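Below you'll find only one chain, the form predicted on its own, shown as structure tokens.
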Amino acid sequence: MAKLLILGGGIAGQTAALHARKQLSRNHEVIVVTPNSKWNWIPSNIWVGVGFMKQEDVVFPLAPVYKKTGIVYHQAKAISIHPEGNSESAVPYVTIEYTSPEKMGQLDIVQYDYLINATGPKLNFNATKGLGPEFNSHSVCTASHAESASSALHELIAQMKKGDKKDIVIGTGHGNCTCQGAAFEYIFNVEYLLRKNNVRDKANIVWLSNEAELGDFGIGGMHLQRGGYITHSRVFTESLYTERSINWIIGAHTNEVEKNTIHYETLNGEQKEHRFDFSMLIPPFSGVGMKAYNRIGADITSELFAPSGFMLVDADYSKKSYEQWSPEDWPKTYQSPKYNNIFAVGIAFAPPHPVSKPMFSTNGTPIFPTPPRTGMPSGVMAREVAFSVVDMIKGKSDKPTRTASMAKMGAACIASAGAGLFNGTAASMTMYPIIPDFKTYPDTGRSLTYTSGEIGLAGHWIKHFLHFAFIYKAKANPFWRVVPE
């Protein structure tokens, strides 16, 4: 009997767990350790943040799903990995700390034969002074954060209906943030909500981002073929912002958020500030902070994890210059180079380098997006790693049998730009490959055939449908595998 231990129950962890459980006989155990009691469809948090949905619409309890599928579930957070066991036993294990009410704070160990790290990120609000819901800005990174943001936003609208003018700032809260897409969706849903409440003229809305140009999104932007012309996503995005009268500040590193003032540094080294009445700023991400120890108890954290806290996998981590970056730098199997029974997927793996060109202010401050690894790519790599592990457990191979390089993977994204069932809009985008390949596509880095972008009501309907489809899939309801990653 083999034990597959999966750390994390988000999009990547849930995908890996369900596929592995489906492929393995009940002679083998699939175990999930996650600190949360509920699963959250994070892409819809932006709708919770404007009141289009409620918190209960985007979450559901995990325990019933794991019970019906035969997955062992521990509501706990992983503290440390012991890939060689200890002095008493060579069986590898993970130390966990329970977060469930009945066992809160208790420590335990979970042994494994194979380990998939799908913990996702730590929301590193502490990287910027005053950032986050506990301090001076809002977030939509969790369902509860989004609900709090919605409450504050509707209070603001009530004041605007009385004639007050307000300043709204939405974007990134640090020079190395990722997930600009979530903030992008949120700012347009906020703008739509203000128009719906007939108070748009009372608001000055500003986009504040670490992107060097609009439409970068941490992927270096992309080229689109529209009406016989090839245009960059910067033009597409600038047009959308201009059309909806949203101002922008780009190339900005937020270094402090006071009660009503954001302090930021620009690429030219200037220290500036911007006043606000409401702000939603995405935090930077880091690894969750797990440690690692060898059999005699020596700390080997640096051998398993990058300084960021994300897990090292089969990527090229040599410090190449931007001009030397290659699609081949990116991982294919997501296997640890030190322990062949450990893998990392989704945001949990350490990328070899950014996708966007690294930019630094004249003061030396890094101001550029870190690479996104969420949504569709997370699900695809989790599925392929799960199948690789299943093949290894079944004795079909002693090494990974599947690959899922982001340099060979396409992605589709639907970004909401206003949640209205009859007059809402969404930007529907596809790209291939995710990691630009200028050898194959020397002019654009990506295929113009499979890279596209359109905006309209149809996109909103598709995104709304996908909300229900992916929750249905994550609940392991009948025929869940029909819904693609």
Ligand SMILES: Cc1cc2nc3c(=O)[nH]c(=O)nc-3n(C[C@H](O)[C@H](O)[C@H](O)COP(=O)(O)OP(=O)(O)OC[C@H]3O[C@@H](n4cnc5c(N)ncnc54)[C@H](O)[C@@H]3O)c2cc1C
Contents of the next structure:
Amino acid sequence: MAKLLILGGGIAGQTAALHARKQLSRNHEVIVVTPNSKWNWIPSNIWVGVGFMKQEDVVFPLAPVYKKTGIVYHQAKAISIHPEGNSESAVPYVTIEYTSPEKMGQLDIVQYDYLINATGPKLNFNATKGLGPEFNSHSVCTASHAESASSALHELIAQMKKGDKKDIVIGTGHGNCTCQGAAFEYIFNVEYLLRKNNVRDKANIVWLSNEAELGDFGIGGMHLQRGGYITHSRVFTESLYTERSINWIIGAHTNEVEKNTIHYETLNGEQKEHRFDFSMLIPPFSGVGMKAYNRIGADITSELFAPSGFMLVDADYSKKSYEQWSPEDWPKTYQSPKYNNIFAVGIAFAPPHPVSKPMFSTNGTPIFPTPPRTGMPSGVMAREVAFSVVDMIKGKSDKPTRTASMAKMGAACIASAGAGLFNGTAASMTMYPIIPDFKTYPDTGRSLTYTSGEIGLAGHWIKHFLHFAFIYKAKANPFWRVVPE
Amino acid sequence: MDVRKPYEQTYYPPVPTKFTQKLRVNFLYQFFRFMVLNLKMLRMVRKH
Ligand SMILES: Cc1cc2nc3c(=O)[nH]c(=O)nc-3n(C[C@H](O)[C@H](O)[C@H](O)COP(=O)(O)OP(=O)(O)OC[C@H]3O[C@@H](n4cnc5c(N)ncnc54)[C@H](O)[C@@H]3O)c2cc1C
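Could I have the structure of this protein in the form predicted together with the named molecule, to go alongside the form predicted on its own above?
What follows is the whole complex; the chain from before opens it.
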């Protein structure tokens, strides 16, 4: 009997757990350790943040799903990994701390034969003074953050209806943020909401971001073939911002958020500030801060994790300049180079380097997006790693049997630009490969056949449909496997 | 869209014509795009 322990019950963890449980006989145990009692379809938090959906619409309780599927569930957070066991036993284990009301704060250990780390990001609001819902800016990264952003926004709209003019800033809260796509969706949903409430003329909306160019999205942007031209996403993005009368500040590292003022540094080294009445700034992400210890209790965290806190896997982490980067640097099996029974998927794995070109201000401040790992690739790598582990448990191989390199994977992404069944819009994008490959596709880094983008109501319908489809799948309802990752 | 002013950042990007804007929310055309987009995404799913 083998024990597969999955840390994190988010998009990647849930995918890995459901696939592994389906593939393994009941002699084997699949265990999930995750601190939340509810699963959250994070992409729809955007709609909670504008009041189009409620928090309850984007979450559901995990316990019944795990009970139904026979997955062992600990509502707890992993604190440390002990891949060699301890002085008394060589069985590897993870120390956990319960977060459920009944057992809050209690420590325990969970032994494993195979471990998949899918703990996602720590929302590192502390990286910027005054950033985050506890201080001076809003967030939509969790459903509850999004709900409080929505309340604040609706209060603001009420004031605008009385004739007040307001300044709104949406974007990134640090020079090294990723997830620009989420802020992009939010700014357009806010703009749409203001129009719906007939107060658009009362708001000055500004995009503030660490991207060197609009439309970078942490992937260096992408080229699309449209209207007889091969055009960079920058042009399409600038067009959309112009159409919706949104100004942009780019190449900006937010270094402090005061009650109504954002202080930021630009790539040309200037220190500037911007006034606001409402701001939603995505925080930078780091690993969740798990530790690792060897058999004698010595700290081996730096052997398992990168300094960012993300887990080291089979990527090429050697220091290289932008010009030396290669698609081959990206991990394929997501196996830890140190322990072959440990894997990391989704946001939890350490990327070898960014995708966007690193930029530094004239003062040396790094201002560039870190690489995004969106829902689709997170799900795909989780599924493939689950299959590899299943094969290893079944004795088919002692090595991972599946690969899911982001350099060989495509992604589809629907970015909402306003939620209305008849007049909503979304930017629907597909790209292949996610990691640009300038050897195979010399001018653009990506296939022009498989990379596409368009704006329209159809995208909104798809986004809305996917909301229900992915929640259906995560609940492991009948035929859940028909819904792709 | 507010009036675009020369030499300001929003002066330069292309903007959609009224026709393009209408097409983006035209039910029939978008129903057709819905089919096309789903096929494109399925093609992406099949690529891994
Ligand atoms: C607002 C927003 C909108 C987005 N929109 C889109 C979109 O439209 N399309 C798209 O493709 N992607 C989107 N993304 C990105 C997408 O949400 C992520 O790619 C995806 O959630 C990554 O999955 P994950 O499982 O790695 O991390 P998560 O989904 O964050 O899951 C991590 C899990 O680990 C748990 N955890 C944390 N610490 C511990 C610990 N110590 N021990 C155990 N468990 C732990 C967490 O509670 C969580 O359940 C969006 C992200 C945000 C923030």
